[in-house]
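Next up is one chain by itself, shown in structure tokens, the form predicted alone.
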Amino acid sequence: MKKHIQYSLCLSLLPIFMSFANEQDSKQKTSGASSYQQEAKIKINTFATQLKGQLQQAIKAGGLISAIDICKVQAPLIANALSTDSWQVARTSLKVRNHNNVADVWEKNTLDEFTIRKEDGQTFKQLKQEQLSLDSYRFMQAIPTGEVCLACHGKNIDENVQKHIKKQYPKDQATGFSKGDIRGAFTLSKAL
């Protein structure tokens, strides 16, 4: 009997010990969204940077062509540098250029959600997502399209910018863009 009470004992308490446990461990989950939220964060600011800083020197050393070329060559080697501590760094889009970029399912959901999201009224600083389960850690956060960018994405590209692009990319898709559109988006993913 006293036997049967101590294992009804523990059995009722078992709600609130598992209660407590899920509430621990939402909060570790959080915390650890957070903190790897900050790492992505800091990933992206830094390829924007560095992926900016050389297409602005392309841009003035050799006009738009010679951008589309670093363009080709350095944000591969940008994200690769990134890549680091279990991080894949990338970027990608509904239309890309590269096809090595080609967004997964829950890209391409998220990036469906973001256009829905700025339809809305959104802003770019609010189009990011996150996603944490037991293996891995995912972000995404939108690139929008500024007004440098329409030169080689927008609806009026020069025509030998053009040819350039499908020279170098024969199945470019990321054309016809407009300023304020969604260009595409950084993708990390980190293994835990």
Second form
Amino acid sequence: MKKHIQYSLCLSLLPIFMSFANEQDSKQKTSGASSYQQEAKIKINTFATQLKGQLQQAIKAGGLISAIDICKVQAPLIANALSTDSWQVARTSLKVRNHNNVADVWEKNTLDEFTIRKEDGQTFKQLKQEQLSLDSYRFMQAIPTGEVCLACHGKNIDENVQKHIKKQYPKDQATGFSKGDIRGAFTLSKAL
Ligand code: HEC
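Please give the other form, namely the form predicted in complex with heme C, since only the form predicted alone has been shown so far.
Below is the whole assembly, all chains and molecules, this chain first.
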């Protein structure tokens, strides 16, 4: 009889232990995700700051046309330099200049979602998305179109600049943007 009570007590405690274990597990997952998000944000900041610096310096030194060539070399270099520790750092867009930046399915869905969320009034700071699965962590953050971007991504691009872009990127789609549009997004993934 005593044995029976002990046994059933054990059984009745089991769900409590299990839910405790689940809670611990999900706590670990969220704190894992947010520490990955932290890492992703640092990489994005570095990418944005370095590229903006290079771009501004290049425009100042040699004008827009030489800045295009510098962007072509520097953007992938900076992305590669930040792609360490199983991270892949890149940029993407619904309308790309460099074909290597074409969005995959998750990125395209996320960019579509960003468009809707922006129409609903969200700020650029809010336009981020993360996904944690068993084998990867992914993070995207929208990139706003600023005034300086219009010279190479806007509606009225100088004829010579346009010609040079077409020469370097015959399939360029990344024009026609206005200030405040979503130009694209930083997209990062980490293999787990
Ligand atoms: C001097 C011209 C120039 C200016 C100014 C410029 N870009 Fe670009 N942008 C480029 C070029 C060239 C590429 C392709 C880079 C590559 O080959 O990876 C590019 C690519 C991009 C991409 C990657 C997706 C794609 O289309 O391939 C994003 C995102 C982007 N630019 C955002 C911006 C933003 C935001 C600004 C303003 C802060 C800006 N650009 C200003 C020339 C420019």
